[in-house]
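One chain comes next, on its own, written as structure tokens: the form predicted alone.
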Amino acid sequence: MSAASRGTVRVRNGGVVALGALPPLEPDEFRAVCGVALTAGGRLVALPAFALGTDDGRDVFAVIANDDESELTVTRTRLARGAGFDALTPEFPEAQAFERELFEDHGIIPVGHPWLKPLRQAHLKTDAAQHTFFSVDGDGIHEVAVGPVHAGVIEPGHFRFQCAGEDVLHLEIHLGYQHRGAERLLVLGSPARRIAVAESIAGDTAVGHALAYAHVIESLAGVRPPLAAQTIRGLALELERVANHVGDLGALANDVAFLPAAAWFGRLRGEFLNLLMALSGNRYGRGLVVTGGVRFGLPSDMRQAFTAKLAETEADLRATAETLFSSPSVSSRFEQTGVVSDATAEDLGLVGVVARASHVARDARRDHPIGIYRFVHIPLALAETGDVMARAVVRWIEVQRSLTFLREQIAELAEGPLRTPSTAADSFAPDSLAVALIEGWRGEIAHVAATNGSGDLRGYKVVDPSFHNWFGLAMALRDNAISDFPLCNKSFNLSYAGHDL
């Protein structure tokens, strides 16, 4: 850790910042420091506000990633409710949701924000949370409202389309129906309960969020899991990635009525979930990650069968993918549908598959490695066209590279303890802040935690990749036919619950 300039501290992924080394800046200086870091190529990872003092003020922290240097810059200011600072959003659109969240949850005003409306509470009929939808006027313009209750068994969210005929001029998305107070539960819950809450932030990302939580807690407690545990964690994370990517490829095939691939991908997803169950005892990986390590390993007598099942499933997977990507009817629907340019992806701070499909080389496993990824590199999967096809291709490439990782790491898996013997994981460094980034299957997951002078956990912030990417979906629909919405939506496959917390 090193001081970069007055009021900023640089830290590596999983590192701890002593709050005594990070005095609060005045709001205008805070805004200026953030602007300099973002202009220099940084990107906004988190903008949490924590109640660390005895009054009703909030300590606001900007966590900005410098991917080229594998560093995180942390900056701090302190603001009272009703106070404000000059908004970052007009110059840096990636900040728009973060600043709306500050306003909605803490009454902190980003002055000059061009889109200052509720982020999660738009559906509540209160004076503090009125939502005025953007509208387009003109001949032939009509509005289509979809949700929050949908025909399928999916999460609730509302989509408001402004259309000229079949063409979408603008899509506005507002969520919040899945808000459960997860961050508050992570602060107030018992240590045994917290990791179960983390696993439930987004049900299909139980391993990813559990790992982010574990790394934050381990950092505050000064605990490092054994190497064997770090490897098992990597195996679980990549199995989760493969299972979800394969499921998404099947869902995309289903949305264009290419039923053979939809059926086969659906079955193959189940095979990878079964492997995750063999590793953890749960098809979604729940209960595997514990503070200081993992609960279960992969005994030597299981490895051969595990590897054989991977090989068998991969052969079927390759045949199914070849069928999907070689079909002209699929290509005609995937190509040039839902395009997100690289400039838009950069401006909005998109992450994960969505960013890499628009040729934005961004992956926390490479840029901010932690755990086993400090020792093993998985090559980046990139595409250029930013359309549905690009997002499908990136998923398929990532599946293949994750399978290679799984084979290699199982073959080299060393015997050893699976959990740090120390039970001091509930004793945290006082007056400290920790940040952990994990590349979940959707993209970057960020967890930020802060303690007070007694070492009690006083603030916790979660940034699911969907938080970054929902506005990207809105941009992808512009100038597309409204009938392409289900396909575009599935190509992003974002989490409502992960956004709403």
Given for the second form:
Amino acid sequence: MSAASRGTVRVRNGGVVALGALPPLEPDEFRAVCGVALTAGGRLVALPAFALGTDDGRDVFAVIANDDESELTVTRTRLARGAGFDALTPEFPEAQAFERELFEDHGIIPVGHPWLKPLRQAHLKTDAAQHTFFSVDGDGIHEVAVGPVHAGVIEPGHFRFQCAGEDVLHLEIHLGYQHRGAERLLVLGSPARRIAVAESIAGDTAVGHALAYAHVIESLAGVRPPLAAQTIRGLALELERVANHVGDLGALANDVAFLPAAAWFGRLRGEFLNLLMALSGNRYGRGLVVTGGVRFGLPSDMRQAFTAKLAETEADLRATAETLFSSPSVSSRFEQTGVVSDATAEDLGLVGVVARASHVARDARRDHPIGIYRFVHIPLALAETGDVMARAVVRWIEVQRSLTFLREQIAELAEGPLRTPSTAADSFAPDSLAVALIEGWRGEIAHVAATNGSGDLRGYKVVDPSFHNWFGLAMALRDNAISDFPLCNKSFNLSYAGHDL
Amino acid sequence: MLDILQARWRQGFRTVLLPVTQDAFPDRFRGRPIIDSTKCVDGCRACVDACPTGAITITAPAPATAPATATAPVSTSAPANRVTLDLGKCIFCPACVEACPTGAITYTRDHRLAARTRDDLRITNAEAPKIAALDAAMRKLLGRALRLRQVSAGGCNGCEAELVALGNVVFDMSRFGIQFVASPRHADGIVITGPVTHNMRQALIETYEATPAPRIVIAVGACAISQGAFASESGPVSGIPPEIPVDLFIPGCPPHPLTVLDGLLRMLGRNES
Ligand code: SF4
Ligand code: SF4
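Next, give the form predicted in complex with its partner chain, keeping in mind that what was shown is the form predicted alone.
After this comes the whole thing, all chains and molecules, with the earlier chain placed first.
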């Protein structure tokens, strides 16, 4: 924790802010401090509001990442329901969803927000039809509405396209169908319940969210997991990344009807899930992460089996990727489709694969290393074209780099204890706030938790990478044919549940 | 083209042949738990307290032949507790197994978990839940095909991903005539995942109503069966509404694809072979 300008505190990823050292600023001052930090190259990571107990007041925190310095700036203000500040969104579009969330969940008014509509319909039991949608008027303009129930086996969301013929002028993505009240349970649940909820924020990111959860809790409890546990966590996170990226490459192949690669990637994804299952007992790595460490290790016979399986699978994977990327029919569908420019990606604060495919170099493993990533670096994968092809290529490069990491870390795995005593992580520093960033396979996962004066959790905020990236998908569709929507959508593959919480 | 054929050759044949035994799963796989109440220590509630979803209940043993009296010493072989584990609530975290001081709850690698009634999911011993096939008239109506419409109603994409995996070359459920279809109008039934959020309740009911009767309803995953990790008194989820009667419950968080396949096939009265 280091002092910065008045009313702000700077911490590293996994750091704890003593709230006594962070007096609330006046709303205007808070707005100004955020503006300065964002203008100076900062990036909005979270904008949580936590209740103050009995009265109507909220503590609003801004967590802004300074990627170049590997630091997070935290600042706070205090607002009552119905009060507000000048919206950040007109100047910093990356704040758009955060401010809509503040408005919806806490009645705080970002004055001058251009589209202040509830983000999740979390407090209304109404259906989509009763909401206002952005619409385009003019000759030959037509509207296409899809969802919430889609044709495939996927999560629900509603999409409104404004089209001129085949061309999409605007896409509005209307979510909230998956809202389950996860953050509330992360405050009120027993420790065993909380980690189960964290693993279920987005079921394809069970390891990523469990790790973010474990890090904030460990920070608040002052617990440090043993080194062997940190390595196992890294192995699981990279296995999760590889499984999902491989699955996505298969889904992309499927959407352009390149069925051989779709079938093979589909099978290969399973090989990585099976390794996660061998490690944790569950195909998605559930049950592996505990606060204070991990439940399971990798004894030497398993290490050998893992190494052999990885080598065999990697060879099959290379052959399949070769087939995919050398097919002209695939290239002609992937290239120039769903382009997101680097400027748009920056403006919207996109994260993860999607940002890196638009040549925006951000990766929490590099910029804000935590756990094993403090000691072992995985080179960042970047592409320039911002299209479906770029998003596919970034995934494939990341698969290869994660496989290298897995190979090396399995070979070097240190023996040693896997967890600290189980109750050590149950009592927390009072009046504190902890932040953890994990680079999940989709991108940056942020968890923020705060305690009250008696050391009980009083607020918990989850930011799934999808929260940043859904608007990127809407922008990718502009001036594309509506028939390319499925392909663009797959190339983002965002989480509905992770967004809706 | 030649390259593709070559790559195809290298991929080989990958489909899992049924039936599978426990050896198909790794040692740590958490399949069906088994309970041995004779190992319980009197008055112990460690598993109940550890469980995140309230899946475990303990009752005193039912009076055997004669009610125990204060003077009659309790026979050492009589269980002090009777542990009931609700597979419909269980998310297969290992908390109870870790908490139990005597190893009264253990996992097997048995993937077969499905049942036709909610009650059959409440297990008290080492036996798998029983499961009956659909009646003959319904089976005749379905013939050799089962077409299902999936509705995710707050599912985290864990259960959904495993249902998608059923279509891949490894699990290949279409070899049994089972398929997911795009429209409820084309479906013989629906598969529900997720704890049924307030915001999906209406869409779920409408999808169910759009499916022609007689229709089969299958609840997949702890969330759909009991709201799983999201069960709460006042949260924005409320479970499958009573007007949608469930014909098949498939526990897990998420269930392994083979668990789902096993449930479907046994409901259809087909031997796994
Ligand atoms: S394994 Fe199932 S019954 Fe046991 S504690 Fe976990 S959820 Fe509860
Ligand atoms: S049962 Fe588990 S995997 Fe399935 S939707 Fe619920 S939380 Fe996700």
